[in-house]
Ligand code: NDP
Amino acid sequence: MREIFAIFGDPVSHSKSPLMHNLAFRGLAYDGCYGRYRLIDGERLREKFFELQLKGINITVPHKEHAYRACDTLDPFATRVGAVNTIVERDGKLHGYNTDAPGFLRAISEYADAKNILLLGAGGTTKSTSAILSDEGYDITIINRGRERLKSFRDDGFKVSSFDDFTADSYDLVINMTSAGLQDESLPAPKEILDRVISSSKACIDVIYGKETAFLRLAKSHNKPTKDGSDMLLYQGIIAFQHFTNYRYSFEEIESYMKRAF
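May I have the structure of this chain only, in the form predicted together with the named molecule?
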């Protein structure tokens, strides 16, 4: 029987996930179909999942914490970071995973010699990726516009700072993990700070995809190598597809079809 999948989020119209997953279903001759659903009220995620008779979903902004609470079981990493972007139904139960963080790690594998990383932003994406990056031995500093979200990172032992009390060090990678630039042309931090940290960096990365953000333009003006969020999106999607299809296909098999979406 055909299995139905979807992405839940708000907004969701811009998402590439339906194209990515449908290319892989078709290419691998798997009887699945993937759509999009604009979920406004995150509290209704579980109810909508069953009402739409879905086999699995991906979850995007702003519902990853709702998704975490909607699951019956969670993999250990999702439990630790408190955010779920992939849910699979098995025997009437919802199983939750976080594929953003391993997807991101793979996306920066070309910078394996980097040691110090500056993360701009302290939201859900920073939460999951900072955990996996510190597990891998990277030295992480996090700066954020507001102070509120920094507390939990400080409790987890990260070096944290807001913009006004930030003393810049030298960082191999500077990574924008805010939503600044997603729907506007704003920079993720004051330009004076960015000029300083970008000029001594080896490369700059933005997790936003599908456009050149003001942050990446600034990095290019400093003649730094740049990378947007497309690889992260592709890799988190491939790992989600492996969960959806119970690891029937290798990463490379899925990638060969899914990457055609880019």
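In this text, all values refer to a predicted model and were calculated from it rather than measured experimentally. What we label the rigid core is the largest C-alpha set whose atoms superpose within 1.5 Å from one form to the other. Positions refer to the first chain, counted from 1. What changes on going to the form predicted alone:
Now show me the form predicted alone, since the one above was the form predicted together with the named molecule.
For this one, just the chain is written down, with no partner chains and no other molecules.
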């Protein structure tokens, strides 16, 4: 019986995940199909999952914390960071995972000499990524427009700041973890802050993929190397596919098909 998977998010029409996963299903001869669903109300995530008779989903902005609350069981890392981007149904129970963080870690491995990282934004992606980067020995600073979302990061021992009280330091990597620039030309932080931190950085990364955001254009105007979120998307998708298919395939087997989406 064919298993149905999907990505939940708002917006979701831009997502490359259906193409990636369907290429892998077809290439590996797995009887699965992957679509997309625009979920406006994150509180209805669990209800909609069962209503659509899905086997598994990926979750993108702004529902990763809703996804966390919708699960019956969570893997240890998802429990720790409070954010889920992959859910698999087994025996009527929803099992939650976070594949964003290991996918991101793999995506920045080319910057071997990076030590200090500035993360822009304090949402679900930042929660998981900051934790795994900290585990790997990176020095992390997080800035966000408002102070309220920063409290949990401060409690976890991270250096945090709102835009209003931010004092720029020198950072190897400046990374946009927000959706700013996804559907418009907005920047993830005030330009005067970005100009300061980008000018002394080694490279700038945006988790948004498939377009040159205003943030990446600004980085290029400072003659800095840039990277979009394509590698992160690919790597987290491969790990999610392993969860979807009960670890039947190796990372390299899945990658050989998924990377064709790019």
